[in-house]
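Form predicted alone, single chain, as structure tokens, below.
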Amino acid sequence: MKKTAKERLKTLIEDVVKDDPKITGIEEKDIVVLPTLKEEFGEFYTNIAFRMKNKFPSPMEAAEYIKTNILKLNPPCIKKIEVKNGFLNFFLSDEFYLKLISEIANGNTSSLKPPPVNKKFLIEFVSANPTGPLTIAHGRQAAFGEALARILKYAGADVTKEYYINNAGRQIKLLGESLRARYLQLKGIDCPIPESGYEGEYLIEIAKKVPCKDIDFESFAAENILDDIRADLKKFGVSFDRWVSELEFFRTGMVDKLLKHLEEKGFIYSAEGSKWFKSSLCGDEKDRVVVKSDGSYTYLASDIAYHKDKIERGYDLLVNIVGPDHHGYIPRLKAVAEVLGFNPENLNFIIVQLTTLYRGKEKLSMSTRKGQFISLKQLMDEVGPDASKFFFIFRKADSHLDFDLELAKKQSIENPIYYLQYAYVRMKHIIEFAKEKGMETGSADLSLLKEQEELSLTKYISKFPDTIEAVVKSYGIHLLAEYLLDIAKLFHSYYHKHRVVSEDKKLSSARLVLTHALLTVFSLSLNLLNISLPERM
């Protein structure tokens, strides 16, 4: 695998400092190269000079020393190095970028790969109770989880996607009672929905399928709703490697065995008629009930069993993607991980904030229990899966999202998903048009790419692996969405200013290489974000 620009620069710094007697005590972890925020400061910078302040009178002198020794190596990827306030700013050569796009356009995409992530991830997401249709909140978690899994896999990680079916406990009991009431109502019997039950009309449709009054209403309702959830996720382009049933942990006796084991180890005790988990020993603010005084189990009881099951399957990192209502639940599950012998730092939670729907300026009110909400299926039917997914992920997961249905349906550049897919189709059309004209790109002279927009596009292409690396480190899917919007904006501007295919065949060939490279990066990015690649717009 080829090194990225950032890795090459880091290697150059390592080569300069490793055998220099004037520079001691610098370890590999001390050498950090980062992308600059402004083009005027080059493409990358390092603060290595500040790590050498004990060896030189000032960071400025240390930086100048490093600069001189790097330039002595005459690296072809560097145009110049500037020292600014002790920082070294690197400007890469046009030749470096042009060679990069030539390789990508000709099918060698190894330079688009970030440093490999050789770890096993388990990502659990959506995990909605099978008590009703998937909501837009679940949709945002689904879009995020699928995109994260795809990006981690692209970066070399071993990733398993998992859905935990919460099909035990009081909510499922209420669901069964609510379905029974709906069934009897269809038979002309006056039977009210139980207090705190489920009032949504979706249960009427399920009640019509009930074969007789003697069925297990809980199981029948949960299984039918789960079938609908699976179908909605499939339409949304989201799949899972494994579906885990909460009920199975009770049926196999795993919950009781584990609670008994933890009680013997002193992590569970009895008080006030209930059984408590000593989560306060591991950083939680207080101990938590696992078995109530009436003998029923809390969610934590089965979650302990589920996380033991996760840990025993040998993952390096466990990622739980949850809604904001789970925020207070994080410390107790971290405590569970620690008690079970798993490093709690490797149990990561991503809080996906809620979404407010608007139709233009009108805010839509929703209540899941009363059945007054727009389901994920309804959202997809109205604006399409692609618009739904992109609107869900192009904001930070922990930021509240305002979703404008009218904007998501617009066939104009105001709509970001239209803007992106239109850029993709435009690139494809240019390449198809060039083929019809018999134009080749094989022996293109890329030194003809001199326009500022062209050079900016080549630089943006080179930023792709750094963007992926940033997503991997922060789980910030929005970073790739923002990158894609930026590159689309640059491309649209370039297209309007300069003809790609013209009477100048040599220049056209060079610009077609750039367009091929752009199309490669664009289609790869859209695939990672789980957005479809349209043939026409």
Contents of the next structure:
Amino acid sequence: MKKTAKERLKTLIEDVVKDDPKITGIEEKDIVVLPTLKEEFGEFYTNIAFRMKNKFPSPMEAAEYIKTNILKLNPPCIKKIEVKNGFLNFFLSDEFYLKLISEIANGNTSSLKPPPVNKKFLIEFVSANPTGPLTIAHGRQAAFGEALARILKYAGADVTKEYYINNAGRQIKLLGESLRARYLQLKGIDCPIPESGYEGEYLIEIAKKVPCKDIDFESFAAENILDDIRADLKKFGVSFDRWVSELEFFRTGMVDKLLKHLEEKGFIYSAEGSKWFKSSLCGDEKDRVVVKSDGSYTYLASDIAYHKDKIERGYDLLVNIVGPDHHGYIPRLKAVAEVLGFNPENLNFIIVQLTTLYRGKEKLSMSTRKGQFISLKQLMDEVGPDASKFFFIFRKADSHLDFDLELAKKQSIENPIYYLQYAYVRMKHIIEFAKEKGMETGSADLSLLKEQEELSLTKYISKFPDTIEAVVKSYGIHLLAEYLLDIAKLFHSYYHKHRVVSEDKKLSSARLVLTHALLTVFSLSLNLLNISLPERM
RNA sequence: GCGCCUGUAGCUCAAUGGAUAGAGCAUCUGCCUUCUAAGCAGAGGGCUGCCUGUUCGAGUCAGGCCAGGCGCACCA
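If the one shown is the form predicted alone, what is the structure of the form predicted together with the RNA?
Every component of the complex follows; first up is the chain already shown.
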């Protein structure tokens, strides 16, 4: 695997620092190289001089010392190093950049890869109960999970996407009773929906499909709803490697077996007519019921079995993407992990906050009970899957999201998804236009790319792997979306200031190479974000 | 009452403990004979909710307040 520019710089610093008696107390983790936010500071910087203040009179002098020693090695990728305010700022050589875009434009994208993530991930997400249609909250989780999985995979991780179907328990029982009531109502028999049952109209539609009164209403309802959920997700462009059924953990006896085992080990005890899991031993505020006094199981009981199953399948990291209504559930699952011998730190929860829908200024209040809610399907029908996905992911997961339906439909600069797509179409169009004119890029002289915008764009391309790395580290998908918007802005600006295809054949060729490289980064990024691109606009 | 999340420009939001806190929208001013103006250039706009710490350095970390959202089941 090819080293990124950042890694190369890090190695250089390590080499200089490692065996120098004047420099002590610096460990590998102290050597941090980061992309800069401003061009005046070069492309990367390190703050290592601040870590060495005891050995040198000032960070400035430490920085100068390191700078001198790095330059002695005469590294080819560095144009210059500047010491400013104690920071070492690295400016990479033109050759490095020109080689980079030349490779990318020619289809060799190895330099766009981040340092490999050699880990096995299991990402569980959506996992909505099959008791009703997917909501926009599920939509945001779905968009997030799919994009995260794609980015992790791109970074080299082994990723499994999983949907856990809660098709057992009280809610499903209520669902079955609600469907039965709807069915009987259709037959003219007065039968009320049970208390706190499901009153949504979708059950009437399903009731129409019920063949006779002797069916298993629970599984009939759940299966029908699950079919809709699958169809919605498919339309949304979200797929799963596995669909795991809660019922199976009961059918195979795994739940009973596991609870018994945990009881023998003293993690489960009986009290007040129920059985309790001692989650308070591992950080939960209180113990939790696993077997109710009526002998039925709580959700936690089967979830223990599910997580045991996850752990046994052998993953380095278990990622659960959940809504904010589940946050109280996290400590007990962490306790489950600990009791089952899995490091709770490797059981990660990503809480995707809620979305508030607006239609312009008007806030759409939603209430499932009153049947006033917008489903994911309705959202897709109104603004389209791509715009929906983009709005869902271009904000941090733990930020509440305001989603304006009017804005998402607008075809103007106000709407970032159109801004991106327009940039993409422009790139494609330029390349096609050049092709019609019979332009060639094969023997382009890239040293002709001297404009400030061209250099900025090139540097931005080189930061792609760093962006991916940052996403992997923080699960912050929005960073990639923002990166893309930044490139789009730079490109639009470049487009207006300079012509790619002109009378100057040599210059045109060089600029076409850059455009090709940009297009590659654009397609790749949008693919990772699971957003499709139009051929024309 | 307890827990989680949030609080940054008029609005919606970025910013991995780094340098002068950045974008977009909105407002104002310019720009189409050109590879798509669904676009571009420029201007104004800030006590990062408040207070105390930790640090060479805090929007970021810790503690305490204030405000908003969401949870606190033998539901899932």
